[in-house]
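The chain that follows stands alone, in the form predicted in complex with the partner chain, written as structure tokens.
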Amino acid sequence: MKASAIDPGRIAELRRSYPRAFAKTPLQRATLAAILIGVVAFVVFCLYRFDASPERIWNGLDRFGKIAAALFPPTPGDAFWDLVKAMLETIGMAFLGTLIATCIAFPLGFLGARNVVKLPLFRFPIRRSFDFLRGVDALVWALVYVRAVGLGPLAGVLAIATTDIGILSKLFAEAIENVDRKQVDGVQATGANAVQRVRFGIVPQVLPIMISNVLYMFESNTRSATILGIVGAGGIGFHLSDRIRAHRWDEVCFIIIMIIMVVALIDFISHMLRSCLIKAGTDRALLLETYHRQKRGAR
């Protein structure tokens, strides 16, 4: 019970000699206060611009409370099997979109990689077009495709594929740029041509990373596929927006629960496949992971 073994005089002395250890300087305090005031002013300005009067918020909360109460108990209505079919359609859209994107992004990734295509003049427009495909959201593409090919899941599949081509090509190109040069050199030393160098020097190194990326995209696409139906591009989203517009909240709740469960299931399957992949892949993957962990630990 010697909590106050250090006498107060000593503490006061320490306080004088190391003021920064005990309190912030006035300048630091002023900066913090200024940031805080700035953020509060920004929030007030935004709320004013968003037209969020207290009355509107109050009425909105009132209505929202009524909606929240109407969500329970969730019920499928009389369309349970329609909803199941729409959910399967959603997963199918995500799967096909990812598959098509992978097939197209595989060669594009090589074209965008610095160590395969040496000419920057040729590589630059390819990388920028990936950025463009990525920059436009899948929902925008879906709306465009609905105009072009009509309502239905085809538009959704194309929308997912388009965004994914941009994302996967970029990820593939980055994976290819990070390969170990020595293996490519080794293959070249045996007299291999360009195609053989790619096949035996690069592909074995990048394939596990690529498959892992594709699985990850499949997960993320299942999430995006659930909403494409809002603009008429197939899947469960159509039913969801339909029920919300008709204010059938108990059915809305049922569909949302369905989405959450299916997304969790797909996440689980993809996690399992990915860990299988790491186990099946050579110790290279493990080695890389240990290396990264050590690097992280060192930082």
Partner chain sequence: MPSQPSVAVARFEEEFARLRRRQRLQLLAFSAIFVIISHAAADVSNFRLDRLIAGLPRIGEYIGKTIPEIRLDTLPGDIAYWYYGFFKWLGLLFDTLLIALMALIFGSLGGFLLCFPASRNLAGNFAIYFVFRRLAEIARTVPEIVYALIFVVAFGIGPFAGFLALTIHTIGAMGKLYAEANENIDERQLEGVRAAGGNWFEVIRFAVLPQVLPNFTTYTLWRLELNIRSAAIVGFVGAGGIGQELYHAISFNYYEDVSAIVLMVVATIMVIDLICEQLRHRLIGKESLQ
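Throughout, rigid core stands for the largest set of C-alpha atoms superposing within 1.5 Å between the two forms. Note that the coordinates shown come from a computational prediction; the quantities given were computed from them, not determined experimentally. Numbering follows the first chain given and starts at 1. First, how it differs from the form predicted on its own.
Core-aligned CA deviation for L47 between the two forms: 2 Å or greater. Taking the rigid core as fixed, one finds a CA shift for R245 smaller than 2 Å between the two forms.
Superposition on the rigid core between the two forms places the CA atom of L265 less than 2 Å from its counterpart.
Since the structure above is the form predicted in complex with the partner chain, I would like to see how the form predicted on its own looks, so please show that one next.
Just the single chain follows, nothing else.
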């Protein structure tokens, strides 16, 4: 029906019955205007507080242009193999930190899941510990561990592991809480105990998701390990900060290119593995659904 064919009286009646469908109420318009004014005022305050003057920005762009010109051509200098070793050290930091966090987060994820641990008094402190661990950035943990165990990759490994325990535990717990209850009930109907229900009813459903999360964290930790090296946790970040302080911008550019290439390679491999795992999990879920349908049809 065309709008022109609707009776004006009907339109007026609908406008009275559903005013929000035709226009915002005065209160809604005032609220929206207040929010916009508040956002603009906060932005202006931040720019003023941070001294973001046009002159300062222009001078910064001028200096940045000079630095950008000094980056090319990139060269490793006389430390190519030292940079390669440092890059491998960074990858090793990310791998060990992710592995340690995964081993600890796997059981913690079950302890923090609502459908596994049904007692809130026991589950609540576990979930809040996840928030504490992931609420503190890995860079802060690195500063703490550098003081505790000294300079070197060990501090970086511990910092990555500490942060990832909180992140992975939360992701694992949420994946466990979203499992299909039918498969768990089917295992329970065979007379399985609590451990067997978890092993055969929950783990097969969440394992592809867990591995996908772990691969993503490994990729992210490779970048994080680079930053951790700047505060003394070893790896390629130490060489990067050292050359920035010495204004050796051509070597800085070479290191940045190395980091980008390694992260891109890890990202590609992780994406391929995650795609395979997710596809395998989807195929398995379809097979289980088909099996249950056939079983119900046979009855």
